[in-house]
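There is one chain below, alone, in structure tokens, taken in the form predicted alone.
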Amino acid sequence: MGLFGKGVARICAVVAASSAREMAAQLRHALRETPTVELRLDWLAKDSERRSFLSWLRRNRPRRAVLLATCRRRQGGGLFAGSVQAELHWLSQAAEAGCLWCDLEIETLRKLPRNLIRHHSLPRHILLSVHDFRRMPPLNPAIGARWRDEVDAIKLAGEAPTIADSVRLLRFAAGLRDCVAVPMGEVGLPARLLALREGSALAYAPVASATAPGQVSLQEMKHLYRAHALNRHTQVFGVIGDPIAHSLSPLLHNTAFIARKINAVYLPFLVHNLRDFLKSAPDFGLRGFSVTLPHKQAILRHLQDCDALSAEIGAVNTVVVRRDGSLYGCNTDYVGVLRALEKKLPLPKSRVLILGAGGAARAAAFALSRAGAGVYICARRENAARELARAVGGEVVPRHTLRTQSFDAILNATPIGMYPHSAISPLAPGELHCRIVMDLIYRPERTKLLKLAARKRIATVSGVEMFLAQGIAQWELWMKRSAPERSMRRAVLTALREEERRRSSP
């Protein structure tokens, strides 16, 4: 791997703050995780802060650290408002403070006379960066050829509008010596996490605020996804959905892999188009994936086979990729609903109202019907509600009648109230006439609907219970062994409660 491959930790922490004091604090934190750190001097609010930070760095030069200085101008997608000469000045100051590398964007190099880059007192090594924040840049083998004799490595960073684009970038970069590949945007996130495995010289992760679209934090990249440890033997799993950023499935499954010391990783895939994802899935070596909104029903058309229950439900939340590449579908939402509700309510002959008629609602309806409950469907899409009620031998309940009807349990299977829109509820207090309210949403742990129910002294069941049950069933289906349930539960509940604490703190 050339210069980057000898003694350089390949996860590069990104330190970016508006003040010298915060930059120094972030650098100290970063060095506890990795010795390779990018210093975003352009993020500092003004020249006096840059001067102060670099002065501090000279006095506190960290040993055995590989520091990369960046002072990206606005023309190259950074925050620095100064000229090319001002940028070069600060990079030369960074060299004096101990930075071995600097990042020069292609927009700056185009302003400089050829063969004169080394005449400036820059850090010893130069990384040429090519960014495009709107699209994937043209992947031409001659890219950067004009400066190849003057720079030591090249970075290609581009917005990945499709999963196929992110795969294409990784493949292209793998063919170049000392190349950093950075697929940007949420769609490009899985490829970003697999970049080191695919041959990228570095992978960037911010200590605090994200400095580019689709970044994950340094803590997550190193300790949750273990990007530096992934290799060709790593089993790859994931979750597909739109949106997907809210999902705690990566935390749930990766926690289990770590606890059981399994060489596997679980990645979040933002999937707008199922065909795009399925076409690119073999490039990631996927062994299986979870399916969430809005793909639980549409995925059926792309499966080679599924179990009888999933076919009857008409929705799949778990896919196994067989050795021959064929896709086999299952539904563990069914298990999740039963395990969560059975603890609170004798299901035979109970009356259960389900809000919604999508994939999760279908799994709940079939689970409850098979357990002997009377199923009632209330959904915005009347045709879907009628079809589901007919399939499980249930009844359709119009929304306007809810104030005068009562049930043993009400189950929300819609996304209304999901983070970050957690201040809304799918039902009003006057529509809650029941003994138990269950919300399939698990983020937040206590949704607005559950809070309204609790105020009326109605028992509640958090969607966390279903989320854990269905996720544990998925993990065991893929791994063919028992899951570390206690570790998985602890990780999810800790994350949810910490998130709630941060939201409620002033």
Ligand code: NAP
Contents of the next structure:
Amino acid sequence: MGLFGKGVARICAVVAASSAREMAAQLRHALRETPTVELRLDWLAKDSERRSFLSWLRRNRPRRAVLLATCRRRQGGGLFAGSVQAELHWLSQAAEAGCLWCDLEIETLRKLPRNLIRHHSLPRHILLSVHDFRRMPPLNPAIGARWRDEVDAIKLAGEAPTIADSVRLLRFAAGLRDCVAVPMGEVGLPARLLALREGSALAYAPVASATAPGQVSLQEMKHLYRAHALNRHTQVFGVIGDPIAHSLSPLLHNTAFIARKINAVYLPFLVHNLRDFLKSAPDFGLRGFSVTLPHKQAILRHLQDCDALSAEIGAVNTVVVRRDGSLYGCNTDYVGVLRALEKKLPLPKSRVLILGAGGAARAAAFALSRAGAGVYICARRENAARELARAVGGEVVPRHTLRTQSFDAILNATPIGMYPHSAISPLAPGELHCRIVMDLIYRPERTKLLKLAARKRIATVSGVEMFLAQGIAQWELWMKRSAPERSMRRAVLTALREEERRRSSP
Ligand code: NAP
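What I would like now is the form predicted in complex with this ligand, since the data block earlier showed the form predicted alone; can you produce it?
And the full complex, kicking off with our chain again.
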């Protein structure tokens, strides 16, 4: 059993608010998820709020909870503007209110005379914390050695500039006794989610929804990524992209693992540099990963093999890591377009107009042409349109002819109409002469283009359908069994609708 208990007790909820009332509300919420909670006293706006919160805590001491008090000064990266003495005062008040642990930053310890820490009636256990909010802390085995006898555990938190650095931090911490490793920042997020598996004594997650890139909320850490339950047998998957924070793929794939009770996890990798990621992939034990912008083409150079169609399209969105570590690529965007459209339209001999000539348009054009459809391309750069039309045996359609032409389906593969520009449409109502309009965009779920089409009683297909279909195809490729489609659909639609509700409420 670890210092803080086992299982979910190793997830530490971070309670941080400016008022005593909100702190109390967050603490009650946190304790429904985990018994281990950090109380960020430095976040409280003023001393009167700290006093009020700690006196509430004294009266409402939660049973069986392990509370860790922090009153980090600005010098150590916290919000507390007071002196070292004032910090120690609030930590001793926290001890009286029932906190078993306190976090003391190295900047404070340096100011205290040696061997006198225990004279301050602090909480019984001390966690020495070393933060570097701009880079990695020095990973020196002598770190904190001066205070080892006086503290119970050490926390190393550093901004990971590369994925390799985040792995280095986990490895280093695993070699120390009673150490908490916190790779910070969005690049460090996958390592942060695997920290408990790699031996970190705790993993932190805020109760309130994550406010900074690289944080995941308590809810996600426990229920989506199941950080406390990951072990050596967990199969690891992920998605690489830049940006990646708003990807719905972790929700999609983890929901499926949970529904099928599979010991696997899917992590979001912010990848600025493909080589950095590929070098670290074996450290994560990755079995496969999804590829999104801007790496769909560039990844091809790093694959040992790929299916013929991906080579023809020139883009890969799915990679399987084989047992010998070699990488095999394929393209399920292709499958996504087909599955989403063929439910509504017999594709052979149909006429389909594609707007745009970028990556998604390319996958759609190859998919439709292989399915026997006639492919028509309309793009603002005529060269790009001509090149794609030639590659799939299709035709170029100039924009000005759209008012007089009709198609079976029109497919938008440009980003026009994507949030936050959701009030615009790539086509005017007078240019929509077809039976079906499909938009590849899924933020918003119903774009302006789809609304215009519906008003003309044209059937519509949202980009969500393609997103779901490509993700389901990926999952089945990795897991070699049928995916729980209903759970995946429900999770993604609920998240998208919740996002839209939040955007539209003031
Ligand atoms: P891309 O490679 O950047 O291609 C975008 C295409 O749209 C290019 O042809 C571009 O023309 C054109 N375009 C961009 N802005 C335009 C404008 N203002 N006016 C006219 N044309 C414009 O992007 P992509 O990967 O193909 O993605 C396209 C859309 O599909 C995105 O909205 C993406 O979210 C969506 N998508 C959805 C899924 C899904 O699962 N539902 C999957 C993949 C993509 P230029 O080359 O001249 O810039």
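Whichever C-alpha set is largest while still superposing within 1.5 Å between the two forms counts as the rigid core. If you're wondering where the values come from, they're calculated on a predicted model, not measured in any experiment. Residue numbers count along the first chain shown, from 1.
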Treating the motion between these two forms as two rigid parts rotating, tell me which of Tyr376, Met466, Ala160, Thr36 is at the hinge. Met466
Interdomain rotation angle between these two forms - two rigid parts, degrees: 18
Distance moved by the Arg390 C-alpha between these two forms (core-aligned, Å): 3.3
Expressed in angstrom, the C-alpha movement of Arg403 between these two forms on a rigid core superposition is 8.4
